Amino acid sequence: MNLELSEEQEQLAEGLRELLVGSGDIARVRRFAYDGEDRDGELWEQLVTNGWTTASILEKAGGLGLGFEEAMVIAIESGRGVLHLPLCETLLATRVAGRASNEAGDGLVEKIAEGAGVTLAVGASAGGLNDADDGVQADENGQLTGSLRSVPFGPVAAHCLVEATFPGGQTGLFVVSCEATGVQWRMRQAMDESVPRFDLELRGAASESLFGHTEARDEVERLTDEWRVLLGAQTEGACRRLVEMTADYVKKREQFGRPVGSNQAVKVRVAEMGAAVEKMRAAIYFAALSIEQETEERSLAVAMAKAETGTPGAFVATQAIHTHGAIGYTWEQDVHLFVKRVKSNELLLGAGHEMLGHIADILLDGSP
């Protein structure tokens, strides 16, 4: 099993991240993230026409017919561009959409290839931020009522996937339109503000099921497995992104006319903290595999890579505002927008310790 990134991967990352950058990258993150300015549609833009958005689209769909470690690559790069745009989201709804082969599943993917963008409303017993206040059900014509807290970016998109049950308890996972009647968005504090965070409150509001009136408690589940994964490796993206400006600043910042990083001490840090990413990435790869290839130990990598994201991209966080120094808690430097990313996402879909529980279920008793 090869855990180590192709010459095709390496030059999708490139290519995302020439794109971000030369957008304006941090800077455009605090413009639109922090700033109040208006949606950034002309970076999404930029997403759509280079093929980011489409890139789990199959080809003869319009798109470019990558895998999910690809998906995986591409969610890297946005973390370590602390990306203001739901582009994860939005690819692994192609992915649930390809898979569901129906009427409701074409639509959504034709919609996502004309530029739309989606946000997902799943996991509720996952854990985390994105636990059901009341949970969500559908009646026998897919109209939606319940609510769900924190689900990322809102209406800043233009679709959403809501997890759902139906009448005869089945779970079903249903596409509606973020402007549809009945849905009502309600904007909460969030720590990390580059991705927004809504309640979602429905009544009644129209809906489509991708895999009908049958149970796709599975889908679901294979969904917030793999969105897991991504936010695991945005994670691993924002501490690389965190470990290369902690080595730029000790090796300029000068105290009693020396470099601050020619003393022992901030150099074992700073290695400890490119060993822990490193791990992150090995524990991602083997996960992201495990997701391509359907192996039977996909519950058991996933858990594995969410809880080797989860503290020690805490701990890299903290490392590295500790290593600026007093700068590094300034609303002025950048390592606090990183910080933010990877502590939410830490919390999300199941932290640490739910992980570390989760992974003993399975190794003990064999259960999921």
The other form holds:
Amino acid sequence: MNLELSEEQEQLAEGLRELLVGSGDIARVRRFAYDGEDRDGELWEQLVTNGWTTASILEKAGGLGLGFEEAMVIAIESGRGVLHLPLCETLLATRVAGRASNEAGDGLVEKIAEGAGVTLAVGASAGGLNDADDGVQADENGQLTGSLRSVPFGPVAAHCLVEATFPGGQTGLFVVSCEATGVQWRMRQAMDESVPRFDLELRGAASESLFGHTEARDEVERLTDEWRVLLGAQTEGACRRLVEMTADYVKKREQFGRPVGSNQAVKVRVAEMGAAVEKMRAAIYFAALSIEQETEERSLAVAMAKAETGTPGAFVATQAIHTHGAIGYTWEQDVHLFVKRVKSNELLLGAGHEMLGHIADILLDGSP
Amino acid sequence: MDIDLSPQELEFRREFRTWLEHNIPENWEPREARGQSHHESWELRRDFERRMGRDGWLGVAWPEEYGGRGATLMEQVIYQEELARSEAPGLAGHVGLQMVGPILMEVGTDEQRARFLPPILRGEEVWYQGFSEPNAGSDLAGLQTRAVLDGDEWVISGQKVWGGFAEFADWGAVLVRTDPDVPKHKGISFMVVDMKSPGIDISYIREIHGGSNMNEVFFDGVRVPRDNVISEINDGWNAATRLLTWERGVITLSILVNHEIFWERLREYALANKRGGRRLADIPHIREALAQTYVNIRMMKLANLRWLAHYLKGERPGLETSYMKLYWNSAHKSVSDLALELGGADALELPGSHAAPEGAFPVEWMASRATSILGGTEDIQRNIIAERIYGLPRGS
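Target state, the form predicted in complex with the partner chain; input state, the form predicted on its own:
And the full complex, kicking off with our chain again.
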């Protein structure tokens, strides 16, 4: 029995935190994500060089050989730093490509090992991201046609995993090069600018299929579940930092000649924010464990983690704005960067009520 | 990470579960017991507890040198969980087993250990906890019950409240003020009082559900031998706060088993009952409430298991127990609120009026109102979190 990180996992978290803080932390996120500077190739390169983007690749293939618990740890830190690069998506793509254990999968892993970033255009069949008008269809030659809305990072990554249907109507999962012929990206104005979002238009784009007709659906569901946990983990990291920022602020900010944090009403807010964050931590641990150990409770555990980071995440975020007072409502204060990430993560791949509905299906009808 | 039990732990669970199956009194009705008073089932409880003592199932956490099993922390959790799961009678001896015993082992004298520990382990002597007072609840250190030395005896006068089993108790573990002229935390001592002494007057407090399980205890010139002080004179606060932290740390892990059992009953109830021609389990808002309540209970458990991982590594329970208290309250309130919602108008009637299961719902709901108050109110926990975890300044 040990529902806590190991020392190695703690060190992993510290390592990424140091790198992100050292690279400029929130100021850097503002510079590249919000103030319109070009893509942050430099930080991506640092993430590659230090092994973060290849963390999920097996050691014999040139990676760190880390599992899903470690991916969760990395996601927590990327949320803590509102990281503006597709690190979590790349780790998820590595895992699913590794499970494919075929040429297409190995090829993608190889490219990730060489420093490529990958993003994900999946989730339509899970009822979450990209409820596109018509989705994407693959023809007999694996050429993809169709559209998906609001894909995170888009061409910031080199490759994209696309959920599309085979000619027979079955779900498939395909690798597409983001700059290939027949691939078009149109940037949207996202609320959370640290995760730029793009509409994807495919017109006979070449692709490689990762799975056959029978396996792909389960793999897409599994990938979507893993993504939910990493979104939840990012939220936990962002929320934990928001509580710290809020506590620091109310200790320093004075009104009526004393710190506003000496008022019990303010203390109650901070305590409730802290209580929400500690529960989130337990929720994502349990979900990560259920994925790592492939337990029967995976679907339930993931839904609980998404629910427990969703509505409570938004609670922590909005309390952070409020507790900072008027300054918390300004562009200048960093709070909104975290709030936007947390609120976006809440809505992606199933918000609280949807997850509770899913949990009720499992508990009352015995089916996920 | 992993949340599996070891083979030894599973064997420990199996052994205790089997013992409970064979030894819980047949005429014990756990569902009726809620809302009843202890004295209605006192003899049955006594017999059960002595049987536990006889077979070595009391004080499992105690070291072997004091007659315990030296159970690991994980085994202690399993033990508490199994007790709860079996819906066995709550232990009248818990004050002695979980508080007085461990304290005596740490700071008691050899004479005190030899006199008091064995009967606790045998389930023969029951202890009363005399901490709170009418004017010292959350501010426990403000307690006013006085003890004055007179020759070789302390003379105690004052009033205690909220403790249970006083009428049946052999001994009281009582906090008293021995020095009124120093800061309040530094003038408190921890005394052992013979509860049959002259000058002790006990009455019952009737709770909102009608049962009476908490006492008011009046001390009027009660004389206690000089040696009955646990630890040093004026060191009582240290011992007492240590007990309260422990109380929240491990006990909350077992309490949630009660909520799990109750939630499962509510699930079955929702699947079996209809309202307005529709099965309760098919009504969207009830489905969501069942799911949310399940999540609250499960999250309380997972959060506790995470901290348990730290205790298993040897850390002592600390400030995180304040979070545990908040989660417990949230889980308990949501499951008891849900019960009333499911029962609807039927849940407005008390158990005596009909035999339907929803008769127990309002009793459970009323009993749940105590959770945010007892063992340190929710408000005090939030202050602790804000001030001691996040470092916010103390109020003016």
